[in-house]
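What follows is a single chain, given as C-alpha cells, in the form predicted alone.
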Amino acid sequence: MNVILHRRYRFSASHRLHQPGWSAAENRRVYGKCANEHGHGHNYVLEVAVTGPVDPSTGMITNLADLDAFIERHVLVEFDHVYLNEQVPAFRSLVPTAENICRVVYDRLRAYPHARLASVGLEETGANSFEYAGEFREKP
C-alpha cells in the first residue's frame, strides 16, 4: 500500500523578476510590478509530497522528524529571509519565479532517502500557487 504524505513549511523571501538582457520597459511589460528594481517579498507556503509504502512496524511512510530536518537543511536554511536573486546561487542565473522556485526546491529534495518525492507545491499569494512533479515524459 502506497500513501502520499503532504507536509507544509513556511518561509519568507524577497525577489525581483527581471531578465538582465531585456530593457526596463520589456521587463515591466512581462513581469509588471514584480520587475520593481528594489524587489518585493512573499510569505511562501511550501508543500512537499512524498510517497512510498507504509512501514508495517511504524505505520508510517517516513518519520516526520527526518523529513523536517532534511527540508530545513536543504531548503529553509538557505531560502528563509533572503533576497533570492543574490543569496541563493541557483537564482543568480535563473529568474526566481514561483515556477522556478518549485523546480529548484524539487531538485534539492529528490535525494530524500526515506521516501520518494512526489511533488513540490508553492503558494506565493492567496491567489497564486504552483506544483511541480518532475519532468513530464510521454509514455512510449
Second form
Protein chains: 6
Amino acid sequence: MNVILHRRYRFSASHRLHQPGWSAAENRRVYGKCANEHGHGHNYVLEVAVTGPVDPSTGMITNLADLDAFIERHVLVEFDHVYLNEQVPAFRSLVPTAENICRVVYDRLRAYPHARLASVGLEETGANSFEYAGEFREKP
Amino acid sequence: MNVILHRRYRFSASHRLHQPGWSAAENRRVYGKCANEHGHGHNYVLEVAVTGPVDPSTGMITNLADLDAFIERHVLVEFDHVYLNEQVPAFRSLVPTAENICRVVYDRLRAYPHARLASVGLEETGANSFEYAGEFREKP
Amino acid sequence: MNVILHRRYRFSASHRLHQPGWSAAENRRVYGKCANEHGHGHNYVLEVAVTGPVDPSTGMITNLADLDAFIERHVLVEFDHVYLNEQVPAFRSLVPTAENICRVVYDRLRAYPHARLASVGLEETGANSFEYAGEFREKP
Amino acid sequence: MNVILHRRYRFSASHRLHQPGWSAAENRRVYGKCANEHGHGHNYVLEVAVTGPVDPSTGMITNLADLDAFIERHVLVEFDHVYLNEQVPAFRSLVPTAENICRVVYDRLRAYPHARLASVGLEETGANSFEYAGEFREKP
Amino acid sequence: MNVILHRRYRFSASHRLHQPGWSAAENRRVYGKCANEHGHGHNYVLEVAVTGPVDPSTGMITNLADLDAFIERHVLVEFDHVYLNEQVPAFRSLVPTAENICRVVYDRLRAYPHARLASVGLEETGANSFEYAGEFREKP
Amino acid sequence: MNVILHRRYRFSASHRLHQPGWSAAENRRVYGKCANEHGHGHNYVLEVAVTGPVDPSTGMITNLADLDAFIERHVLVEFDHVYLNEQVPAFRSLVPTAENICRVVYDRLRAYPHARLASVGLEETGANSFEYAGEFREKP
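Switching from the form predicted alone: structure of the form predicted together with another copy of the chain?
Okay, now the whole complex, with that chain kicking things off.
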C-alpha cells in the first residue's frame, strides 16, 4: 500500500492570529504582525496525500474526479474566499494557524472512502509549509 | 536607457471587492465570491521594474539596497499583513482590485530618485497578474 | 490604455512536428525527436494578455469570469486533452509548432469584446516560450 | 543510510487512458477526457530518490554523472518524445496511468548499482504527482 | 508529535569540489566541472523541517520568529555570500558537497530548543536536492 | 516580425563585486556583502529572446537546436561552473554585476544568424532579474 498520490488545491482566504484570552500586547508579542486586528490573507496551497493499492483494472489508486469532488465539498466550498476566523465555525474557538488549519482539514478528509488519507499539507507562503499525518497530540 | 531591473517583493494582505453604491446582488454579480463581506486574502507578488543607464563605476542601474529601502518605506510597511480596504487610506474610496492596487503603488513609486520607474506588476494568484506603466486613463 | 492583464490557462495536448511534403529523413533533420511518428505531448501554459482602460466603477479592465468563459469556449474546449494534429482542424494543414499554435489562438481571441487582445504567449516546456502580438508575417 | 538525493528528470510524452476490455462509454466514465482516442500529452517530471551512506573520500552518496547516465539509458531514451501506449512495450498491456508509469520506472531503476533506490516520483501536471517506494500490491 | 513545519531559507555561496589528497586528474574525473580551481556558485535553498506537538494556547509548533533567528545566527550569517571552502571552517577539511553541507548544518541546528529538528534539506539547483535526517553513517 | 521566442539557459558561477580603484570600505558601502573578497555564487538563469518571421515551411522562427548550439558555444562553455572575475576575460576590467553580464552576453549573441536577438535577460536570484535590449548607454 505504498503508492501515494499528492494532489494540490488552492484557496485564497484571510485570517487573524489572535488568542482572545490574551492582552493585545501579548497577542502582538506572540503573533507579530499576524495579530493585526483587521486580519490579512494568503493564497493557501493545500496538498492532500492519499495512498492505497493500485486497482489492476483502472491502474489508479483513486479517481481524481472523486477526490476533487470530495475536497471541493468538504473543504474548498467553505474555505475559499472567506475570512476563516468568522466564516469557518471551527475557527471561532481555535486560532487559525496553519497547524490548526491542517488539523481541521485532516479531520474532514479522513472519511474519504476510496483511498486512505496519508497526510494534509498546507503551504501558507512560498517560505513555509506544514504537514500533518494524524494522531495530533497537544501539550498537556 | 534600456536596461531594466525587475525586483520582486511580497506582501500578504486581505481585501474585499465591493462597490458601496451598488446592491449586494449587483456586487455579487460583478465580483463573484470576491464580494464576500468579510473579505479574503492573497500572497501578492509586487514586481517593480526600473530602468536607466548603467553607472560605469558601479556597473549598476541602481543600488538594490536603495530600491529595497524605498519600496519598504513607501509600500510594504503599509500594505503587508493588513486588510487593504480598511488600513490603506486610498482604498477607502477606491475598490482594491489588482488594477487599482497597481495604480496606487505606481503613484507612490514614481518619485524613486535613483532610476526611472518603468512599470509596476502585481501577481494576485499564480494564474493572473497585472502590469501598469503609467498614464492611467479611465473610461469617460 | 496601458494596464495589461496577464491570465494563464493550461491544457495538456499531444502533437507531432511533421511536414507531409518532406521525406522522413528531412523531417527528422529539421524537427529531431519532435518528428516521432506517434507524436508526444506537453502541458502547455497559455498566457493571454489583454489591455484597456480601467472602468472607474468596477476598478477592472475586464471581468475575469468573462475572459475565462471566452477562452474556454474558443480555445480550451477544443485544445485540451487532444492530439492537435488530428483534432484541431487548423493543424491538418499547418504544422502545430508553438509559433503556429500562438497564431491560431491569437486569431480566435482577437474578437474578445471586453478588452483589446495584447498578446498570446505559449510555454511549451519550462525552458521555452513563445509570444505573439499580431501582424504575423511569413517569409515570402 | 539516511541521506537522500532527489534528482529531477523531464520527459515529454503522450498517452491515452483506455482499458481495451471495456466499452467506449465505460472508458469515458472512468477516465473522462483522458480516454480521448487520439491521446494527449504531458511534460512529465520524474523525481528519482536514492539513498545510502556518504563516501568519506568523495563526500557524495553517488556520482550524479553515474546516476544521470543510468536514468538516461534505462528510462529517458525510451520515454521521451514518444507515445507511451505504442512505443514502450510495457504499456501495450498496462494502462499508462501515472501509477503504472511509476511502477515500470521503479522496476527499471532498482538495479542501480551505486546507491539504493528509495522512491520514484512522477509529476504529471503542477496539480498532481505520484510517489512509489516499492512492494507494489494490487487488489486481489 | 507528527506535525512538521518546513521552512525555506536561501543563501548564495560559492564552493569548489576538490579532494586535496588527489591529483588534478583524479579530482576532475570524480567531480567534473565542479572541480574547477577557482570555484563556482549556487543559490542554495535550505529547507529546515522541525516537528513537535502543537501548543494549544498558541496553535503553533514553534514561533517562526524564534526559528528564523536561530537559523540566521547559526547558519545564514556564516554561509551567505561567502566562498564555503575558505570561509566556513568545517569545509577546510571536508569537501563542501551538498551531502556534507547538510550534515554540517544539521549538527548546528539540532540544539534548536523549541521543537525537534526533523531533517535538513538542501536544494543546490532546480534539478537536485538532498535531505538528511541525522544518524549519518560513513562507509567503513 | 513580432513573434518572440524566449529560451532559458542555466549556469552556475561565482563572482565578486569589487571596484579595484576603491578602498575596501567604499566597496563594502556600495556592494554590501557582494564585496566579500572570496566571492560568492548564483544559479543564473539566462533568458535569450529572439524574434523574426515564421518560416512557412518549418513553422518556426529558428531551430532550437541551432540556437542551443550557438548559446552553448558563445556563452555557456565559458560561463558555467567558473569564477567570472577570473575566468571570463571581459570581467578582468568590468565588474561582473548582472547588468554588465547582460551586456557582455548580448554582444556575444547579436551575431546569431538565424533570427534577430531581441533581448537578454538574467535572473540572479528569484527576487531580481535584469533585461537588456541593446544600445547600452553609460552615464557620461
